[in-house]
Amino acid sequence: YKLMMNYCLSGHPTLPCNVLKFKSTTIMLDCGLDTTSVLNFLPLPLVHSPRLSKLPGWVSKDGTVNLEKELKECAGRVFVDSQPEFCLPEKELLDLSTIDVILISNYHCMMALPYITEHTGFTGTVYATEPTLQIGRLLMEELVNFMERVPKAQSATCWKNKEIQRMLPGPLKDAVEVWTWKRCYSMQEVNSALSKVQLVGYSQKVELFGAVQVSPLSSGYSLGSSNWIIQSHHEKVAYVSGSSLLTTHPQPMDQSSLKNSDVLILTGLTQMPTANPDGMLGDFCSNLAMTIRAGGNVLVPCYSSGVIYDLLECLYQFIESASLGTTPFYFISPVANSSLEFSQIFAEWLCHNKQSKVYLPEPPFPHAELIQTNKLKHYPSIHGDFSSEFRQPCVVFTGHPSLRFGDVVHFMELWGKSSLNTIIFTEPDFSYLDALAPYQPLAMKCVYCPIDTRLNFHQVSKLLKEVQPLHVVCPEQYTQPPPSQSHRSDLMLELQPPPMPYRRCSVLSLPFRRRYERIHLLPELANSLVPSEIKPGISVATVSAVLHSKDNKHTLQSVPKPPPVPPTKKRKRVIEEPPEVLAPKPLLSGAVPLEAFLATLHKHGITEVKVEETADGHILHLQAEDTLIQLEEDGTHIVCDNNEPLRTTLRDLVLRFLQKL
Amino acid sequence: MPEIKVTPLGAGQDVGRSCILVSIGGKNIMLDCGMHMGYNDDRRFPDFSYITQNGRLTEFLDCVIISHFHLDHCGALPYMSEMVGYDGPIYMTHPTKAICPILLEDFRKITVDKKGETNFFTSQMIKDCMKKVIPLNLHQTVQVDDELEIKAYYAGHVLGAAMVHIKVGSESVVYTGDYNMTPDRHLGAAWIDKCRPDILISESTYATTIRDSKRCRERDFLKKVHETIERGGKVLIPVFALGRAQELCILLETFWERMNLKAPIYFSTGLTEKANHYYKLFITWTNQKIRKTFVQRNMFEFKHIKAFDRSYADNPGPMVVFATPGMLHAGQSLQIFKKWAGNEKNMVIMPGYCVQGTIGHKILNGQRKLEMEGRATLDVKLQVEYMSFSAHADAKGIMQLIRMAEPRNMLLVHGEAAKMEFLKGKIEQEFNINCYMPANGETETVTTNPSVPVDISLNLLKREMALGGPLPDTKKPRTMHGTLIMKENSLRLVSPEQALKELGLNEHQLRFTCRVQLQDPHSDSDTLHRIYTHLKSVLKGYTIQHLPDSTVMVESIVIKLSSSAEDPNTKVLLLSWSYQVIDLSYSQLLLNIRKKLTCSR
């Protein structure tokens, strides 16, 4: 058995960083940022907000705590005011530096991409596809943008000391690794990281270092999002991130290659296991419809790439007949246009029916006519043209998620205090009662349809039983009921044998049973090979030959033949070194046929031959060459006295019977 | 020995028709399937009876590879796949996919509607062809069954052109369709990994052409229309729907707009618009700095040209018209064509190559009196210029690409016959390698010697890798032994031992035993004793032992002694050995035991 190391950084499912050690090389997969920790800190306004600039500072009920300048009391709970920070993956349990490859498998699992390549000493490669690039770094760009936008030379450090936030109250207090929470990366940095990146296509087979070759397949998820399979010629590791099984704008996910593999790591399932993502899609449109309809306006919180596409396509045919066709829609964020059109130049990437779209030529996605006809636009903020050409009711679709920063801050404020208006939740990333937090009381409807088209539980479970890996490896919630519905014994995965689980700064050892490698026989050698039959559909040739090994690909040549020696010498080495020595010399099986020996014997002219029967077989005495040959089932011996030619003709006759190996 | 088969059935020593059959591994594959533009008869199309001289081709093909949507490697598509038939797959990229089809269509009205041939494709017939395209990515490896794989690899020439590596077991195949290698102001430069093919078969048709360069030649294209333009004349551009027409509008376009000139530029036909919005969709196709821009600026938004109308033709005053097709052998360019002929103040700029028959090429050639159908000629009084935009690869940009992908052979295609003998020369000479050039129906045969994959067990290989080190001592090699067990389709290396043990079989032991009287005084095991100290001085660096059992052992040979009772003097010495033993001969170390002790039989 050889181990493969898995080594976890991350203990978020659906953001995970694992990094792999197979066969001498690093591979890092996902390094997923986990943005929940934003919800501890207080949003950052885009305009001066009077209730958010006068919030009491907090000191604890005794006094003796005094942090009024770093936290804040707001709503009934307390805030950190700071720039917002995010958790990153582990970076303590393994040399950053010593990581060959990156892969990523979709544009959300690649956001902490800078905290690892920049300042940690990587010089290695990370692969992408080029729509989880170009989007990838969108939503990089977004959030620096965001958090830029609204500077804030404040870092609050003092509560995370361990004595003091064990007397905060929740959920500041349980709050965990609080220490390695970073504030953004510059667009330096992510210029940088991503100037890392190679760009790889669906079912390219990538070759590392000769030992391994990786190969992103499709996985249905988002744009441009990929399973990984990492394997050589004879292990493989399957390496399933978001994957989605719905017919929505992706290319769809490609099952089959995922077969067969020795160890399946499975992350990234829907973190909406209850919710199905049509009845969601359809509540999010008639909820829309009914505030419309009411003169209120609809604030959407979403990302600005995957999701939105299909929220635009779904309002689309939605639209006229709901008679929305006055109706302004709003797409505000400093990457929306950019998003939009990226969107319509990736038909390879996309599902069959879009696809075919381009072949017109028309633009695969229908946003691109909702544009036309004026009925959406984009703004890169809530200042400029936006600010004049806004007219309410509307709907708008803006971020960050979160609700902590981006023009949706501004939204809040401004349309929070109105029960008109309704605030509807589609991304399934963060808590919405949390995210609502800092605005309470609020006075705007609420309505949760979040839409994660992600594996559930029922479609991975039969996924697996179609692709049989031997082990699976996943996040320890998989493994459980999730908290809250901890009698769904449905809503894990039940697998034999069970599925080995992980949880931040796991170290798995993988089993793996290795036994092969390839090897290469050069022309000249493998043509040189004399097989022969032992079974019936087995042959057997025995090889003698020159290994050689670079890169981690392995050759077999013929042994050279030795150089020629001159001629005053040669006839020293021919006494000090008989040729024969150098002969390697074949293991035997079978046995020696008595009958068919002695006519052998006899058609060599040796005639004399006295067999005498033993216990295991024959003893035949040559008797003119005072020679004894003893036959038996598994052994031949021959006793005979210093007579080198009798000695080789007898062996070369008993070879005869025998089969080399 | 394995063989690789190539014959063009097309573009062999020519230009036109492309079509290059290769049997790799037990597969057929069709690499283009092109129509010549030099011909109205039976040779416009390639001789498809090659391969069967009944009946329909699906069975004599595993694939049909498309390498870009130029008629000269597609023309012939709907023809070979409905009306010759093959029901297999044809792959082409997303690119040609979307576009070829227009090209088709275009072709089929200009040839039935215009000059009324009948026995033709029609459109359903383009449309049914179509369906059995399997679209390419880019570097996606394509299985297209268990043995034949095929990749992608970006081409430049025009939008979606690809090479394609074709492999089987580990011989491979690289076409490059038509490419180049420099990037111009739309598409990238081709690139392909160090992939080492068997053959790699390449266009050849600027084989003895360098271009001076790109700059120098946009400048002279510019100058040329603007002296036109100042002195009132009308440029006529002969293009292509897709390509060389996307990107001279790109450079017209700019320099109107730097030299603020109002002359009128047109884009004939309805393809026009449609042509720039493929160029928006497959963006990713195009090169880097247009990518990268195409967010704030899309460089196929054109704001100085307009679509053209019959009428403007008459027009007075100066004006640029683009206008298809590009070899002036058909269609609007040649009805401009013979309306402007007749001016000196005009001027045509052919930017493209011209195949043979073509007005193009006649009057490329120096003709200035064409005859025209119904007797009637043509004086040809206005400019006629050429300007190599082709994207193709000239000799310097050919010798680079066998650089990147160093092939074992080279076959040239898609160019003429002399030029091609030049360049054969030139590679033959740099590179040392086999360089063919094939003539329509030529088969060549390239024999192969491809290495055989193997599966070492794990422990043989470990075993050896410690023994030997990674690198073999050239000067006393370490010879590996273990046994090759072919079983249906797997190969196995393992150490004998293994392979025994694997097949159920028993070892059978062959040994050997000599007796050697000789005399020496000593008892039993003084004599021994003095052997194996006297072995143990001579034979260094062998493992020698003197066991308890009165044995001596050099390494795997037993010596054994005995003496009589009669005669303790006379001493019996066995030696034993296993047939296996390779170390040391039995000659050898009784020829040291002899130097020490008398020995007689």
The other form holds:
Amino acid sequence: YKLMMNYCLSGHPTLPCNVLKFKSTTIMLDCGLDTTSVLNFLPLPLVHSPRLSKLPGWVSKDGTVNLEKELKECAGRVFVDSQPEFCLPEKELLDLSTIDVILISNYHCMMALPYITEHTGFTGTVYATEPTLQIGRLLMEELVNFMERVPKAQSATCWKNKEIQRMLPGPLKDAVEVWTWKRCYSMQEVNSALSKVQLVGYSQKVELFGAVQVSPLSSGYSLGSSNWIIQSHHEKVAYVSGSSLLTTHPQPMDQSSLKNSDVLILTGLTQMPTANPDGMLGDFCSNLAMTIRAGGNVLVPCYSSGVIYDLLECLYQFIESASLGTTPFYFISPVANSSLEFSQIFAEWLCHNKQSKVYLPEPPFPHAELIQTNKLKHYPSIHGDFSSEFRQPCVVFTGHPSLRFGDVVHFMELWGKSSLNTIIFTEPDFSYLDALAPYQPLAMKCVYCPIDTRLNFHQVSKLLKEVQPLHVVCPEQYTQPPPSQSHRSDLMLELQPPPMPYRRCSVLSLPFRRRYERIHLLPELANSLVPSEIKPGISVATVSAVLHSKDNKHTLQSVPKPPPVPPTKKRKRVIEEPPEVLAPKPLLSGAVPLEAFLATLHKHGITEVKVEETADGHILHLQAEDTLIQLEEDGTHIVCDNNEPLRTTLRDLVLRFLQKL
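Output the structure of the form predicted on its own; the preceding block shows the form predicted together with its partner chain.
Chain alone follows, minus partners and molecules.
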């Protein structure tokens, strides 16, 4: 039996990274980058900030530890003063150069790709859909741009020392895996990593080394987002990551193709199981309108792709009714222009109702009209044109949602002092209180409307009832209620058999034993077979053949015939002769019925038979002939000393009851 192994390299359930060893292939499923670590760092201001530049350094109470250069005290908390770092997938659990392929499910789950494909000896292929690749490229480019615009020379490492970290206050003391934290990659590394991506379409089947087939299915969560099917002739694994059943802009989720899976690996459920996305969109619009009417500005920290398309669409329908017609909307991102354009060109990846608009003289997304009518303006940064065209009160969409880098840092400094202004958090990835920590005390209003359209526990339970996988594997966080709501047993997966949980660095052998391989018969060999019927409708034939295996494909070929021996010269080399093939002995099948066999012995003059029952059958003791016959399910033994004629007779009597093949 060959087992299937699952290695978990990321502890974050919505930013997964798993490695599956299946048949002879090693497949990485996603490589999410855990960016929550950046909350421990000071914000990077685009414009010089007197407040942030005058912060006191941190010294322990007893004065023994002085990290004034690395750590700063700000608003009652301690932050690391260096370029923000990300928590990478685990690199020590297995040799990353052995990975054959990486399957990407959506653009949020590929942000660690350059760390995996560069400098690890990786030589494989990455598979993703076109929107995933293109929007993933934008998000990576934006990240690199945010970091490189505000270069920080120093890297802080002393605080990571175990002895020192133990003495630090608050969140820093409890930060985990700090030695795996790394600074952002460069644009050169991004381009090199993305050059390894091969594009696939939904339901396209890709063969890996003849051993398994992989195929992406629409998951309904974002443009081009996929679930993956990994199957061989006899086994099927489904990988479900970041899926949505709500009607938003992407193509709807393909559920039926997930049926009949032996194992279903489930990740990327909603991070907000109790928040209804429609309700949150409503709150978003009403809070925005209230602030604008009172003469304040609205700041929306967001990613440059994804939920922002839905927010703009919602606002488009809302602007007229709320008489916000004159309020300017600004979208500021190094990749704002590309993001808005991409969303209009990936027609085949959109939901049906948006697809049909592509053939009309109207764009699928209404933000095109907002741009044409000058209600929505986009800029690469706060410098340049924006500073001269900017007018208030306004609504600004900008990154990064962590509030640690990007143009959002400038608006926090600019608008944070006035209670007329509002910041509305829509991205679910960061705790908004932690995001705001370095800006306290804040006068501006905070509204938390996390919009996460991924599956919730109720939807996923219903989905699993329909597709009925034999086994479910999931992050351990899904097998217990969230710590903040420990009484809510509805906020976890309750399945029979219970799901197999994993955590960072765990290695699971999946309950999955391979029993069969597919073998092809060559036509001339198949032609030579002589089937015998052993039961009505069931025929069996014996095969003598040579098994040829290459690229995980197995073929039975006829045994080569020995070449005729030339009559003259002595044979020089005996070694080259093919093995002599003897005609195979016939195989026997059937069972020897006890009563009928005893009657036959009686006919042949063997009357004194003592029958003894055993665990596997019977032993017949022929007393006069001093002979034993063992009748068992899978064989018959005749034990007879120095009486060859008797043994031959008994053998022939036994053979009467069996079929020869």
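Not measured: the values here are computed from a predicted model. Numbering follows the first chain given and starts at 1. The term rigid core refers to the most C-alpha atoms you can superpose between the two forms while keeping them within 1.5 Å.
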CA of Phe597, rigid core aligned, shift of 2 Å or more between the two forms: yes
